[in-house]
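Here we start with a single chain on its own, the form predicted on its own, put down as structure tokens.
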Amino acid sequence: MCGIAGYIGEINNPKEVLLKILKNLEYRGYDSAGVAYVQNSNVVYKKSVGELKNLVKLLKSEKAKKGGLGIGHTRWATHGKPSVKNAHPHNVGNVFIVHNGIIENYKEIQDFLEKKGYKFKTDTDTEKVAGLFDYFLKQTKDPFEAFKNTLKMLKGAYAIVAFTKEGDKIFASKLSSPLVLGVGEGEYFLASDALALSDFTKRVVYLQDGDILQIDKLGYKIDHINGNISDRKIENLNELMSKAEKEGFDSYMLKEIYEQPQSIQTSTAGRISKDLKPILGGLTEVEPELKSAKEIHFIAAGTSYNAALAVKHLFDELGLPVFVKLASEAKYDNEKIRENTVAFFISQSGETADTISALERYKKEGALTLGVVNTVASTIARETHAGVYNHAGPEISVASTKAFTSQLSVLFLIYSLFKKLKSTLSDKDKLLLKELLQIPKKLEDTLPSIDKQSLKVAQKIFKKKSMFTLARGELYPIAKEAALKIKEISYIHAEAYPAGELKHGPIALIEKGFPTLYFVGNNLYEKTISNIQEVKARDAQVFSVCFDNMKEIIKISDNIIKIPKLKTATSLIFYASALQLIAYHSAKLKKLNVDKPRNLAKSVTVE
């Protein structure tokens, strides 16, 4: 994830300001941080391992003055170990710079660079970026052009900062990586999050993707990649922190809903490639473990155990043993952890107790442990060999929707990359990834649709004691996370059942008017068909969701709620989006408190 800092002016101390902005970043990395700033044409350049206090002792004896310029980072190692030599800021000949994101094609600057006679010393992707500044810069002798020069040659995503060791200006741009400009009275701050400046001003720009910015003391202007000058507001900081809190919304849980195609678009950023390949850069040093892997172990609670549970028949398709197991239950069962296993632990906030727990007996055992978490520096986080961060963004709601969605995307890049290494992805998994790349675009399309539908089935079940979700196949985790978030919130007991499963005892609580809710797909179609005639013969409400073409759902059903029609297991975002939305509009109707549900609490730190 990462955090950059930025300084030009003549009021503050570079030192002092880039080291409280990277404290306020430090929730983004801790593997390591730096600093390089200018002063009476001098470059103090500074890196540490560790936490931002390592960094802050090594700088105590540096005299802090007023006016200057400078950059930081605090890390989240992707490219290389966390070390000295790999921490930010990069160096290459007259260029310091930092960098977030990942830069697709290093590897071919690096050999077109090498050629030319420069030499790395580290294991990142950043240096190489920095040395292909530098390259440019020689050639153009404009760093403006220079830096334009670059971000043209690069593939991936990523925001970047820059100066010149002789130079009196700052140079940053951004691609699906954030970055936010601060205007002061004659100084400017950079930082990858607007509350990080908080302590310095109030009026911040929001780069695009594409922007290019060039800062000196005495202004700011923004370009574009693509040639055009950009004009972009200045918007005020404290405005802006009072509508992050619900933005209009009446719930954290509705925000974040309808926040989930920001969020699987952040989730997915510079993680699928140009020609439908996947891109995990925190698990770029695990891939050999990852290619002999004999056998995968999901290990997670909740609705993180649904997430699994969502995408264990894709995994299946790999050939190999694939178990999902309740954290609470993987501490303690007596199955042997064999040798070449590969144990994902998936959580939002990365401190759930149970799977902390189940995951000390897997390392202690000699799995090779990954992290699948929405929050940085967490213990999951810290303790597993390696990992994939949601990017999520903070989920403030008790009850999780972006953060399961936002699994899911994860979860089936984890797929791809498996599936890259161990085989070759066919026009079915390169499918997975395009139609993935569509989903937020298609989400935030069909939302409003969704919603009003299920305020519909909402208003039917609200007042029932008892209800089923249902579904066949692949789509019965979807039912068990509709009933858990039913219970959670409306406090209506929902259970779930694979479909076929009803006459094998359920099926004797059905009676006129039981609501029953469907998940249904095109596996087993005419199977759940069935199964809903079954109910509808015993006078059942039926209510289903499925995809706009399935008329003899649409026909047999009490309510529906219309989902577009998908090829690939994306679709699941889609069911995703629906249960969410019924559960929190049962529990308006019962005028319940949707964030904060009884007896719950966001993150469960005890077993």
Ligand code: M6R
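C-alpha atoms forming the largest set that superposes within 1.5 Å between two forms make up the rigid core. Residue numbers count along the first chain shown, from 1. None of these values were measured; they are calculated from a predicted model. Compared with the form predicted together with the named molecule:
- Superposition on the rigid core between the two forms places the CA atom of Gln533 less than 2 Å from its counterpart.
- Positional change of Lys402 between the two forms stays under 2 Å at the C-alpha, relative to the superposed core.
- Relative to the superposed rigid core, the position of the CA of Pro477 differs between the two forms by less than 2 Å.
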Second form
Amino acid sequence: MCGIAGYIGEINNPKEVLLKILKNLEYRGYDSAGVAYVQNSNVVYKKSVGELKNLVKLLKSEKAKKGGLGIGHTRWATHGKPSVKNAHPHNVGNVFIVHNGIIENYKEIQDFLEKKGYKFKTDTDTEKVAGLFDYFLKQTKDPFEAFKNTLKMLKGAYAIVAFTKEGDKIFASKLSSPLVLGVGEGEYFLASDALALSDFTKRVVYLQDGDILQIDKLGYKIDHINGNISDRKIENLNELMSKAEKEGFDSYMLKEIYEQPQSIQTSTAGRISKDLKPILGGLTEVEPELKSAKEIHFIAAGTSYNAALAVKHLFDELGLPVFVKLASEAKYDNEKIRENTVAFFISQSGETADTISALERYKKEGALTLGVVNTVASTIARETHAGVYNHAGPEISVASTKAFTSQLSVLFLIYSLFKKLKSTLSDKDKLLLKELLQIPKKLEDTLPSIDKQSLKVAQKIFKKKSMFTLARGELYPIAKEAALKIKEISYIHAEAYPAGELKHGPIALIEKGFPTLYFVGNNLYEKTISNIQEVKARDAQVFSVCFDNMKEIIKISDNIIKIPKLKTATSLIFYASALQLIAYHSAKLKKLNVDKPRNLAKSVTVE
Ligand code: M6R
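With the form predicted on its own already on screen, would you show the form predicted together with the named molecule?
Next comes the full complex, and the chain you just saw is listed first.
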């Protein structure tokens, strides 16, 4: 949450660099934005509410000149409502600062500073950090020492970038929130993620927790809060981190839905041998531990959590206890982490704070931790013992789509690897891999028709206030993902239930025209028909996503979305595409911002 940017150098002009980096980071938050930059000893300081374009307008009259330094921020509110006052950067005395994270002891800092005569104008925790830096600056007259003293007093999570009115140095540090230094020729950049810097440089340094960075026009040095000098290597961004553009689609979400044949192809490329066996290079070193695993845990949030739930049925076939935990709970539950536990941390961004916190606990308590991550070199990818990248390419839309189906694909491969290591791959297991190889082509062929049918369903639900999404058995996680996606971007209250559970209470909500969306598979087919009849008898509207040969379902549904019949769990990918398109069309029909739903951000970097 929140994107932060920094620039120092003589080559580019700070205004343009900061706005470009912020544009690339806008997915992290978009309720307000601001910049502060120094040119010829003048500070330009502007902030605005709403999307970045408002800030761009505000800065239009500011002449862009080469050289200088500056910081920028795009916000997702934690402390204080979105407003110009609460937007970053914050300025107290001689200090300008931007921050991503939460300072837990901000009240203590505020009390301390108020006693020293400081007065605060905003509701934010960040402004108190600016005050503290200014206070130490007055005490020590040495900005680096003052910055270090400030950091020593902070509790919580932060990525901070700051400068003082002298305007010749930038200071930065991080703890549990990401921050990347971009190294150019005679200029330096800072951003919350590496991809955001790819317009300017491909050489980056991933700052580590406790690093304290000081940059001036001649170079940079990185110390550590514990007093050591940090020697961080410069890494090259690889081609997978190429920039994402909308390429003619009206939104990133639609583009990413249509990219799925390609992203599933890249997720599986080179990972299935000719004789249908899984090859996962990222897990080779830990194969002995996988073989002796006694428990498997999946930890994730939101859509990534639903991906884990969706494959639980499959992993249950290994005969081991399999747990799927919400990351926000997994750090704090009382469940013992037993010996030989293998824990997978699934995350598109690799930066979700809840998942990182849970990862810390699992590592501390001795589990083997493995990442299933899309964003290359992200925190979870770096902090886990080993892992598998999704290779789905950058996902920009806040609503996760192609990451979900690539997570499913990678998890099918991981299941197959366990099966191979623990016993042997059955014909059914081989069929799973065979069908997985066929998915890109099949999906490419059927997406346009799934799209059309989804639009028809969306036309009937987009004006409704609430609805149920329903399924039985292994498709229930798909109903959960449908409810999440519909709520998230269409603002319709969609609630997921196992279809058989409705009669135990929620059916009381059913009345004439109440929308119900069913995901129907072969498993518990007859029982699902009975469940649909129960809501039909009460005049509900019935929409079903089902195989094209399910005549009874087609007959009793008001609208259907037909998907191709597959024999294995790979069909989850088609159900997923249908739910994504229903949510997309509903949001479009409501004229909502599909890529930037209200109150949300792409990476949730606070607990
Ligand atoms: O980056 P992650 O996969 O760790 O993100 C987890 C959730 O925040 C994310 O899936 C969220 O639920 C999506 N916006 C849903 O579309």
